[in-house]
Structure formats: C-alpha cells, structure tokens
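Have a look below at one chain only, the form predicted alone, in structure tokens format.
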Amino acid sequence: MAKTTNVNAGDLNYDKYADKIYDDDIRRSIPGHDKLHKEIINTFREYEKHHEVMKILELGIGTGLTSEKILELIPTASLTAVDFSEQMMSGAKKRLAKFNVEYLLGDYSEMNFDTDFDMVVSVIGIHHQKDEGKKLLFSKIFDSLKTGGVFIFGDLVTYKDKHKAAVNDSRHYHHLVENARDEKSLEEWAHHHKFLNLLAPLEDQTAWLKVVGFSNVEVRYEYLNTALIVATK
C-alpha cells in the first residue's frame, strides 16, 4: 500500500527545540490551542460520568501535553502512546513517568492497534494524512474501540465553502504573525502550514467517520482552522 503520511519526523519542527520551547511554539501556532484542550477535558469529564475509562490510545503523543491533562484525572488508566519522533517520545516519557504508559515508536498509519480501547485521542496530527489515509485511519480507530468507546479528535481542518476556507486560512496566518516567538519560528510554522499540512474539509471528515460506523459524530469546537470532533462507537 502506498504511504499515506505526507511527512517524516525530520520534516517537521519536532527535533529543533527542547520540549518546553516546542510546547510554547505549538500553543502560539495553533489558533485556539488552549480552548481546544479545555473542550477536550470537558468532553472527557462528560464521558467519564457514564463510562469507565481504563484503556486509552493516543495517536501522536508529542511531548505528552494532552495525555498529561487526561491522566491527571484518571491516573489508574493505561495509555498506549504512538509517535514517529524519538525526540517527542523522549519528552513524553519524562512528562508521563508516573503513569502507566506503553510507548510505540512509528507511523500510526502503518500500525495495527489492539481492539479493546475505551478511548482514542488524536490532537493536531492526522492532518498529515492524505485523504485516503484519513479514511483508512478512521476505520482502524473504529475497529480499535469497544462498543460505546469514543474518539476524541482535535485537528486542523478546512471547509467546503471556499470563502470560509480562504478567510479562516488568512486569519490563521495572521495568528502566526501576531503570536510567533520570533522571526525564525514564524518562518518555520508558516512554511509548515502552507506546504506540509493536508487539511481536509470538516464536513468531509465528519461524513467519513459516519461511513466507517460511528453512531454519533459531533463537532464540539471550531475556531478558524482548529476543530474538535467527538465520535462515539
């Protein structure tokens, strides 16, 4: 099968900065990053009221920023963490040292997952999959979840309405200019967004999630090109 991920770890900004600097950069570079994470935690808390969450899969662990927020709420849960960057995974291992985490180094689009997860989480990563890769990955995620399990999917998206897509993209670049740590950081993240991101329309992605079998697909947050989708099996 042809490779569906459009980048390698070395193509991105992962290995250029220490973990804290990278975390600061990602907050500055993703519009609505902090609000997105607040909505992820709100979603988790709502879900946990009715479901016991014991086993979680995170696709694209990064420095562990998202998982730390979740595992602090349920420290007894086990987490399977996947990333294709050794540098990022090294940071996650330090950050999540007190939790029960299994680390898998590699490209998650090329992996097979266990089939009994309560929750799958992916934040700001699946946009590096080609459209066909996104569809295949959504199917694998569906198969990996228990019945009643939930996929928490925060990512960069675009829209089928070309006017909305253009305006949001313009405001995304404005956000980069206004919030970049310095000129070098602006150059790297603007290049990343323009040439490395493969944004699919939000409308298409919610439809693809329904096609693979998710019974409920809800958009919980939208700001410019940033969105949170919650899909329940």
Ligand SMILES: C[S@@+](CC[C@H](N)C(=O)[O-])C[C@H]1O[C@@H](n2cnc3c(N)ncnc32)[C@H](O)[C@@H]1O
The other form holds:
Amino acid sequence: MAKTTNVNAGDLNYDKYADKIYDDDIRRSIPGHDKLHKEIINTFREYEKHHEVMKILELGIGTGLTSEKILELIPTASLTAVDFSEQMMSGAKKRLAKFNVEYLLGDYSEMNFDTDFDMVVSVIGIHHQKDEGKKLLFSKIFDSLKTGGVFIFGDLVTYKDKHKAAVNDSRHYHHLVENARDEKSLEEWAHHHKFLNLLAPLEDQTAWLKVVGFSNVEVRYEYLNTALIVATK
Ligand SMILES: C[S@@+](CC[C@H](N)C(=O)[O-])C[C@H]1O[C@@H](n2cnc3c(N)ncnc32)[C@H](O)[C@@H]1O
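Mind giving me the form predicted together with this ligand, seeing as the form predicted alone was just shown?
Below is the entire complex, every chain and molecule, led by the chain shown above.
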C-alpha cells in the first residue's frame, strides 16, 4: 500500500532541536495550544469520573508535553507511546522517566495496535496524513479501543467554508509573525505550515470518525485552525 504519511521525521523542523526548545516553540506556533491542553485535561477528568483509565495509546508523543499532563493526573495508567522521531522520543523518555511508558519507534500509519485501550490520544500530528491515511487511521484507532473507550484528538484543521478557511489561515500566519521566537523560527514554522501540513476540513474529519463507527463525536474546542475532537466508541 502507498505511504500515507507525507513526511519523514527528519523533514520536520523540530526534529533537530526537540527537547531543547520544542515546548516553547510549539506553544508559540500553534494558536490556542495551552487552551487546547486545558480542554484535554478537562475531558480526561470527566472521563475518569466514570471509567477507570488504565491503558492509553498516544500517537505522536513528541517530547511528552501532552502525556506529562495526562500522567500527572492518572499516574497509575500505562501508556504506549508512538513516534517516528528518535530525537523527540528521547525528550519524552527523560521527561516521563517516573511513569509506566512503553515506547514504539516508527510510523503509526504503518503499525498495528493492541485492541484493549481505554483511551487513544493524538495531539498535533495526524495532519501529516493524506486524507486516505486519516480515514484508515481513524478506523485502526476505533478497532484499538474497548467499547466505551474514547479518542482524544487535537489537531490543526481547515474548514469546508472557503471564506472561513482563508481567514483562519491568514490569522494562523499572523499568529506566527506575532509569536515566533525569531526570524529563523518564523521561517521554519511558516514553511512547515505552508508546505508540510495537510489540513482536512473539520466537518469531513468528524464525518469520517462517525463512518468508522464512533457513536458520539463532539468538537470540544475550536480556535482558528486548532480543534479538539472527542470521539467515543
Ligand atoms: C508536534 S508533536 C506534538 C507533541 C505534543 N502532543 C504537543 O502537543 O506539543 C507531533 C509528533 O508526532 C510525530 N509524528 C507525526 N507523524 C507521525 C507518524 N506518522 N508516525 C509517528 N509519529 C509521527 C512527530 O515526530 C512529533 O513528535
């Protein structure tokens, strides 16, 4: 089957500096990154009230920024963490040393997962899948969850409404100009957004999640191109 990921780890600007300045850079570069994470944690708290979260799969762990917040909340959980960047993963290994984490190095679109996860999390990564890859991955995520399990999916998206899509994209670039660490960083993140990100409309992605079988698909956060979708099996 043709490759569905549009980049290799080494094509991504943060692959070379990962744990040194990644956290600061990603927060500067993704509009609403902090609020997105607040909403993820709120979702976790709500879910945890009704279920005992034991087994979590994270696709694209990066330096462990998202997972640290989750594991601080549920330190007894076991996390399976996937990333294709050795550099990013080495940041996560240092940061999450005290937690129960299994690390899998590789492209998640080419992997098979266990089928007994309570939760699958992916934040700011699936936009490197072509549309076909997104649909296939959603289906694999559905299969990897227990009944009642939840997929917490934060990402950059676009919109079917072309006016909204164009305005949001302009504001995304404006955000980069206003917040980039320096000129070099602006150049790298603007290049990343313009040439490497494959954003799919939010409306399509929620529909694809329903098609693969998720019974409840809710958009919990939207700010410019940043969105949080919570899908329950
Ligand atoms: C931008 S980071 C996000 C980290 C963190 N969740 C955050 O919000 O800052 C996304 C990670 O996904 C990884 N990634 C992207 N596509 C991937 C793929 N197909 N397979 C494995 N890892 C992937 C990248 O290497 C990167 O470390």
